[in-house]
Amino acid sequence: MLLEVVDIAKSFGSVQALRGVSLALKPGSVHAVLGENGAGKSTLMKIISGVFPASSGTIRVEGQMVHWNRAEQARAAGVSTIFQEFILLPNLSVAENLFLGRELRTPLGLVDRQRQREESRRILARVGLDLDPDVLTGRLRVAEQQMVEIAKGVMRDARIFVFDEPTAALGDREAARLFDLIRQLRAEGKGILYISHRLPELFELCDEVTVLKDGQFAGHFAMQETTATELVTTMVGRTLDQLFPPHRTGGPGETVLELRDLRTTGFAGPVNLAIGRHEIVGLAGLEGQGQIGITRSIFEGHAPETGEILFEGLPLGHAGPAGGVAAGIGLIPEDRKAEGLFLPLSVARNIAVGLLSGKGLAQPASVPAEDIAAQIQRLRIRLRDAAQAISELSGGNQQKALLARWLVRGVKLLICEEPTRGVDIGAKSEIYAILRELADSGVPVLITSRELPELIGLCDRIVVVRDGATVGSFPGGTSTEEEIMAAAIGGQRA
């Protein structure tokens, strides 16, 4: 056995994060670890990666017992971890990030930048990425940053690879390249531990799965001998058909937002789109086809090259996010940690930002504490108390805190870019119910998502975008992934 984890427990003070968890990783296999946020997956992976030691239990690598207190020890033993959260420095180039801390040197001891560029091109090509090694990492798209993070992990000649939500920020093409890479690693006899909330990719890629629940072992399955329903039921105690709320049976209501012949910079366009007061509308398409440009034009007020945006019947003429907020538009961004959350601040202060609207972050007296408490209870945000740092919450609870920010303010339109990125299935169901409740109450929702099943299951209508143009519209619930992808790749313009 390549890796054996036996009866692992981990406590943080009085909190028991793991109790008696065991798994075994075979060489030449991909082993999924599945569970809700807070089930203990990340804690287990950090123990395997040497980020912190277990309170009790045993770890063996190729039969040899190991004791790690630092990540460097695990890396030296052949464990390479690609965490969901990027560990990249935005002001350094791609090559500098790849070789940070292990720079290549000339005979004189200077950094050999030319050789680093050449090696970077080779490493990036292995993960299917065509990037200039000299470009600053901070200028890359989120999906490109994720692939650089993956390249950074793969360039180590490791025996065991840990992938923590590697496709959360990837489109279909990048994900396909990653899967090819993982299959190559498996063929080389490497062992891969794979964490993902996307069940279809587990069935496509993995050989076996261990399910955790509440910090404990809940089940082990061979992927060929189990079903998605069995895994979901083991993990959260409900079936897949209970994941999405029922679609609205009434009409869309009066038009709240309308985009007329909109063309955004860098795309052919045009976008023609209307959203009714009671609708959830999804933007579908291949990665980088202008979906985010559309949402940011609405929220940030970027002047389109041509066309106009009407909100509640009037031209939307604001400039900048503050104007969008003042107009009654809320945004949950694609990268919540970089663009949405104030990580050093408390949960309460992060929610209160929605009410401050440019007044600054240091005016807690102007925010009704009872309103914040009511939203925390309504959205079932799991936390110690409202003063807890938001950085300590799971991804799903962070996402619900962002929702609470806009609910406290009472927005008239909510835009969600990747509403459940890095969120477990249980929290997904709760977020879907909240968005449905908003639309039913008269607050339309516009979402982008890389997950077609999410768009089909949640949205009343799915609008396909290709090269910044709307090229098709499909009803939610009854459309198929094949129909939507056909339009995204080469359908007729609507």
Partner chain sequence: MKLAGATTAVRLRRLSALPVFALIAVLAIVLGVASPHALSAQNLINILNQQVSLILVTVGQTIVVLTAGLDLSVGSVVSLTTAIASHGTPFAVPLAILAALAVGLVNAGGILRFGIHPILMTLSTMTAVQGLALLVRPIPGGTVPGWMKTYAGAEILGLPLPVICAAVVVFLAAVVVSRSRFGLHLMATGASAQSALLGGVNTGRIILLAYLLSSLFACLGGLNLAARLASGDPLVGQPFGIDSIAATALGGTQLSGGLGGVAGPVVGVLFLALLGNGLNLLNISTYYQMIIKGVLLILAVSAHRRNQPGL
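Could I have the structure of this protein in the form predicted in complex with the partner chain, to go alongside the form predicted alone above?
Coming up is the bare chain, nothing alongside it.
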């Protein structure tokens, strides 16, 4: 065995992210790790790549026990990780990023820019990128950055490669190139761990698959001997219709929000989108295709390059999130920790923030204990007491607290970016149910998600975004992942 992970557990404070997960990687194979948002895939990968140590359990590389606390140690032992979050430095050149930490040097000990430039061209060509190695990395498109990241990981002389959702931002051609690279690595006898929740590409690429559910081992299959249905059932643990509330049977209701020919900065556009009073609409698409640009345009009221946004029949003319809140819109951002929560503050204060917006600074601040308690009960937020710091709660309960923030205020439209990112499965279905309840009560919900099953299961309508343009609309429930992916990739420029 190239890599053996035995009985790994990991907890963050009171939150148990992984419990007794095991996995074995053979040389010359591609091993998929499958699981929903919050199932613990990324935590497991970070342990394998040395970002943080496991709370318990053992890791063996070629039979040798290893203990890693830092990414360097794993790298030195021959593990190369292509992380999900970009770790390229925007202020360095592409070549400088590729050689960071193992710079080529001249006899005088200085960085050998000329050689690095030449080597970089060669490496970039291997992943099919024709880029000037001197160019600032911060200037590249998202897909290009992802490919540079991949090139950086692949060029290392490693025995084990870890890919954490590498195709999330890639178009068709880039993804094909990546698969070629991975097959080549496999032919060289390397072991590859491949994380993704796109089933079709797993069947195309992988030899075996380990499924995680709720931080636990849920199953292990040879890819040829399993079916998509079996994998989904193992991953979700119950059938989808148990996880999601039933779709609405009535019509969408009158239009509440309408985007007409909207073009957001940096994208071709245009966006045309209408949301009815009782609808949950989802935005689908590859990573970084302008989904967030759309949600933020509505909420923050960026002046669009062209087009207009109508809210309840009137054009939205606010500037900044305070204006969006005043208009009756609430936003739950995709990066919950950085943009949503006030980590050191109490749960009550985190919820009551929803009531502060738009109030004069000299006015008394209200923290209505009863309303907050009612929301905590309604959303079944599990906590010791409302004065507890929100940082101590699990991801799912934190997300519910953000929901409570807008429920306490009472919004007319809720935008929810990645509603279940890092949320355990129990909280997931509760969140879905609340979102449906909101829509039924006349508060439409706009969500973005990287998980197609979530969009299909939850939304009434799925709108596909490519290069900042709405390029297709699919009904929820009955559409397939393949249809939606095809629209998302489309004739995308590579």
